[in-house]
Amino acid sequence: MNSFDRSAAGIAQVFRGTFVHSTQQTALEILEDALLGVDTEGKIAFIGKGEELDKLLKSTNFNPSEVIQLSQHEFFMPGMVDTHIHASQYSYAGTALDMPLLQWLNTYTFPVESQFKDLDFANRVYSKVVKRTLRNGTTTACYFATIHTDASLLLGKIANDFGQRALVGKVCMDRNNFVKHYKETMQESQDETCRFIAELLKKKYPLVKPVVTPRFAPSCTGALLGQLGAIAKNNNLHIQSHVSENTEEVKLVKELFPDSESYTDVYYKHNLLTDKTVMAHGCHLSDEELALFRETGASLSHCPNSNISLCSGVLNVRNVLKQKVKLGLGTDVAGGYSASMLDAVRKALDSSKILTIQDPEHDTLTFEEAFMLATLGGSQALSLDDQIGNFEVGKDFDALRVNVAAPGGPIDLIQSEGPKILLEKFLNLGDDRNIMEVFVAGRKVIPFTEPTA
């Protein structure tokens, strides 16, 4: 455990109880009667054991009876990590499941996606997500909008407004074929990308940053992803995309892009892989394009319950971490009908076992490991892990504050049981009501203080 560190702010709360994150060593570390304590500024200030309560109230002042001990069945996680959710898509998760990637983009998403210059449409589905992934224990998330730069802009401020530490993309497409109206001109890609980013930055949320976002390689010329690059670039910005999802796309890419030896390359060569870049899925990746991945630091986001329920491929994860190319967890709403990480990590082990029913000798993914790629895999994917995904001190405090004997919850316990299997349970039965509370930077963001109406 960390020693005693007190922090130059002054201690604002200290948790007693179990606390399970994972590290740079081990996918899963527990912590059991250890004493957490965040600073003013929502920062851990300490982390021991609780045998040194004591010297701990001598060094911080701190009153001994405002010391918020955690129940027998309760424990303190990270907040989990979004990598890849397309939030103007919200309205219409768990339907249209029913075609491939590329005739349910043109079917189901394009036409869902213009509605998005309406702003009070915006308003509506926006709000919903936000609060929604926040009571499902997503901490962090990192949003596609769509085309249109004051939905996006909107989009920002209800993340920050409920507490949510969030990567915002203004999508930038200037070829779509089948529906005409859903595109933009080159000029306009660039010059919306540039605003959205300068009125985003000026705002000064303090957890909400903006992130270049070509949709993926079919719907940008070459010529906007050569503008995309440099814009990144030139504002040191993370940058999201797709690539790799399904067959049909892969071959797309390279009917569109004869010059590149590869999808990856396609990104590779106008600068859009970086090591603050996120690209969706990579079903379909060589051992070559995943070298490309670790040698420019880029990462992947694992999304598989889209990947399922669009019949695009299944993403062998351990041969991703086996080429140490970083790797995080998505939801992908809407192609994941679910908007909970929750599911993301059931659908993980899934596909994972679904790769060792086809061949006994894959190395099955472990629920300790999916843990991680939600958490702290999840940080390192966003490049974010010098402030989040996991209990370091120093670090901002995002938890989840979990009862996995939670009245009413989905959960029951038969017997008494050690913190590692209450976190299984957790992992592979919970939801939303076994979540308590959910911390942002310190702050208590579920139960929710402001209006919900």
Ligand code: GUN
Given for the second form:
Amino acid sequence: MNSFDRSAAGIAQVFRGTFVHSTQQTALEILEDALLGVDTEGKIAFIGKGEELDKLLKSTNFNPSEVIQLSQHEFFMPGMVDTHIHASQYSYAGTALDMPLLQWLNTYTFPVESQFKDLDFANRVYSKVVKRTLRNGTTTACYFATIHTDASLLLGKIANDFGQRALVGKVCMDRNNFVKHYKETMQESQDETCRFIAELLKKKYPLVKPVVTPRFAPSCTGALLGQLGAIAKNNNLHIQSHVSENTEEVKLVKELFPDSESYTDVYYKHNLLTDKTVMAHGCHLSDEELALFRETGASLSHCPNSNISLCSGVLNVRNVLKQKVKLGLGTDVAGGYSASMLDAVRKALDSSKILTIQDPEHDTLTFEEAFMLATLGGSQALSLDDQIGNFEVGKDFDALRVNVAAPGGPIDLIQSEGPKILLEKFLNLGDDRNIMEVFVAGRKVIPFTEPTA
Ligand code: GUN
Ligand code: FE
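If the one shown is the form predicted alone, what is the structure of the form predicted in complex with the named molecule?
Every chain and every other molecule in the complex is listed next, the one we just looked at coming first.
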């Protein structure tokens, strides 16, 4: 356990108890009776042993009586990072899971997304999804909105108002042969993306940033993809899209982009694979395509609920990790029916077990690894691991205070358990009733303080 001092900024909060997190070296490190100080800027100022309390607080003006002591069944874990979620699809989450991807998009998704021209509707849906995800422990979300710039800006405002860290993408699509009113011209898409970026950056929200968002290759012309690659490069922005989710889609991309060697190559050719790119799914990528991800530093978002719900495929996470491609988890609402990252953890484990059923030689994912993917892995996938993802001095304090034995909660503890079992129980059985408090950049955002919550 390292103990450093960042006491130039004042100490605002100190917690004592169990902390669990992932590090570069290990998927699960457990710090028992640890002491963690958060400075007035919301950053982790020190981490030490409980017994070092007096020493750690000596150089600060923090009053030891104000140290917050966790109870026996409580622990802190890093906030979870949802690397792929369609905020606009939250209105129909839990329904419409009876078709494969392309038919599903045309039948359900595009008609619903076209409604976000209406800012009142957008406000209703976006407020609900931000609150629901925060309450379930998503401290960082990488959102798709819709093609509507003003509604997308509203999503940024709502995330900022509730204190969620977010990347927000105005969706770009200049190709849609099925729902013809739900698309832009190439020029509109380019101009509105620039307006979206400029206006969102002008707000100077500390935790909310724009992400360049071509929906996926089939709904964009090559010309638009090229423009978006240039916009991302000129503004040093994140990029998000979808890749190789189902086999029919892969075939369509081959037909639409005959000059590209692979689906991944379409994005690569248009400068859309960078170390700030996150691509959802990737169920059907070849090892050559994974190598392109590794070489460019682009990452994948594993969305297991969606992959199962739309019968898209089963991502081989073990192989992605072996190929050293950065990987996080995503809910992919509403292709995935749950907005909770705990569900993504469970479905990631279930998916890995399905692969083991099919091939007993398959090296099944462990719960510690799934925990890592939901936290540190997600932060790496979004290239935010210099700021968030685990408890390291200098990083922002994005954290969940979990009580496994929360009264009225979903978990019955029969006997006293150690922290590793408590974490495993929470990941497999827990829900928002166990998440007592959520912190983003040191600010307590759950329980809500807003009267509207
Ligand atoms: N591919 C292109 N658009 C979408 C979408 O909205 N959801 C999913 N799951 N895949 C997509
Ligand atoms: Fe998606």
